[in-house]
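Given as structure tokens, the chain that follows is alone and in the form predicted alone.
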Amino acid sequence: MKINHIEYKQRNMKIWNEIAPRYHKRWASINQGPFQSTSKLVELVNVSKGNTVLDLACGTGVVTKKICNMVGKSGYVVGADTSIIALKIAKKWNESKSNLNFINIDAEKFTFSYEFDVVTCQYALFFFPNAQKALKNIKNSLKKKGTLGISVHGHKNKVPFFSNISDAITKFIPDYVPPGSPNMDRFGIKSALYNEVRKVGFSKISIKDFTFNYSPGKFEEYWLNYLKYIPKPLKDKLQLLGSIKRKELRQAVKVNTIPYTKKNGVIVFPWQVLILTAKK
């Protein structure tokens, strides 16, 4: 049975507001992997001083933070998320100002009697089930000849980290992403990501691609760090799989890392990161 948007929702804010902390401490406070393209994001959207920027999806607030050291006292910052505890965390690692707000709102409905400078998106664009509602309130949301910036993951091909464990637990798990969910991967093709964002009426869409590296250490590591970090709700599947077909999972996810493991055993992936920028 396929899953509705609605319950989609609902899952997907009860696991972020799971995995928040451990997000926050493994990546998100960290200049590593795909973090390394908050800067890029930011500089490509030229946030200036006194600018009034919108950061949607703060997630814990990296992006947040970087863009209200730009702004300066004169502009104003707004983080926004459907998470709580992500919201929570956002607002313990900014400090306080009198020009930054976190507010709790759902991306693919909202509305502001103001308007911005600047509206920047990471890592999150994939995450809507109608991503064109919600890139219409942020079109909406911008003052004339406003910047839109968007970070997306690329394709689950230039993206291993995640691939190379999906593409072998799906084997194993076929509903270990529920039917129904939008696909992580879908803008991550510069054409897809740019027709969506011309759709909704955006004009001068430029999209830059970038690819980083980033070790999670030796195969063990790896591997149990995905089993710690994981959501409840997939744990409790994967321990439905019994101790042979977990074996023989594990052995699958090994073999599909080789091309990226070195001579002493480290290994290194490749992330490729699509920043897109655009006016209103």
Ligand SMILES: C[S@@+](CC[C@H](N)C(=O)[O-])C[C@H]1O[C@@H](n2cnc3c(N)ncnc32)[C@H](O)[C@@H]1O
Given for the second form:
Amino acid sequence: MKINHIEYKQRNMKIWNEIAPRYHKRWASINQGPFQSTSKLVELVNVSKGNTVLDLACGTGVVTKKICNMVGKSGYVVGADTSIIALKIAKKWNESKSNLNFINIDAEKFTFSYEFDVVTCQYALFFFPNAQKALKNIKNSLKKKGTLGISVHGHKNKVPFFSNISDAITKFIPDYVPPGSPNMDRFGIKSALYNEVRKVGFSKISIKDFTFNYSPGKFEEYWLNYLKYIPKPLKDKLQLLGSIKRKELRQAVKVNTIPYTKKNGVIVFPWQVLILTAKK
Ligand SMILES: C[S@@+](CC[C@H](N)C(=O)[O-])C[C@H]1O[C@@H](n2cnc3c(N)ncnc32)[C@H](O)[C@@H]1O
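Show the form predicted in complex with this ligand, please, because up to now only the form predicted alone has appeared in this conversation.
The complete assembly is shown below, putting the previous chain first.
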């Protein structure tokens, strides 16, 4: 089943507007979870003083901030996102600088009147229903031999933090996310990511994988944090499930975490991230 791209993006925008403050507090601002690999992305794109950089789908501006510090006053950085709330946080967190600008644009619909040395895009490519369109826009916005850097989460089997819950939930609530929505791990295998970027004509594509550990605490903490941080449309669906089914669901998630639970009850998940770099 194909999803309507406009409706999907509007829903996504609404969700990111709701969760951006929690996302920033829980992960982004303190380099937790997937942000453990952010410095690797920044290192791999090789940003130099004086560079112009676009951080696409910048969210609350974590990559943007790191890059801004590297390009110095002679460089220029643009952070771009569709969530106005994420952009608001990004602006506040980055403080006003003459060489930094945040703008509200859709990755599938943008052009610039100037070109960038580097474009970064961390944990967002899988949200673009037409990733080819976004990648073409990126390519058109890069200088000759400009550099692209993309981070994505690995395949769901390599990121049990997500799949331990999502595998169980989709058994209880098959339409938990609207049918036909792009899968979050659709570029989580090297060949899929490579092919998507290659199709647009990028060259010198290199993909590195990083696996780090992340502990969400004991099961109770993992589950309660999940319930605390999910967006409202998903919370509503869980509510509709009823208390007996919700208990069964909780148990199913708990069973999934067993292989990652240490003797003291603390869960330690591996978390794989793929980082791609390429040249225009
Ligand atoms: C997981 S967050 C990553 C944010 C940021 N790159 C980071 O690493 O903190 C995904 C971001 O993609 C943004 N996003 C989703 N679809 C988008 C689109 N079509 N164009 C631009 N941004 C989009 C969301 O608003 C959200 O801020």
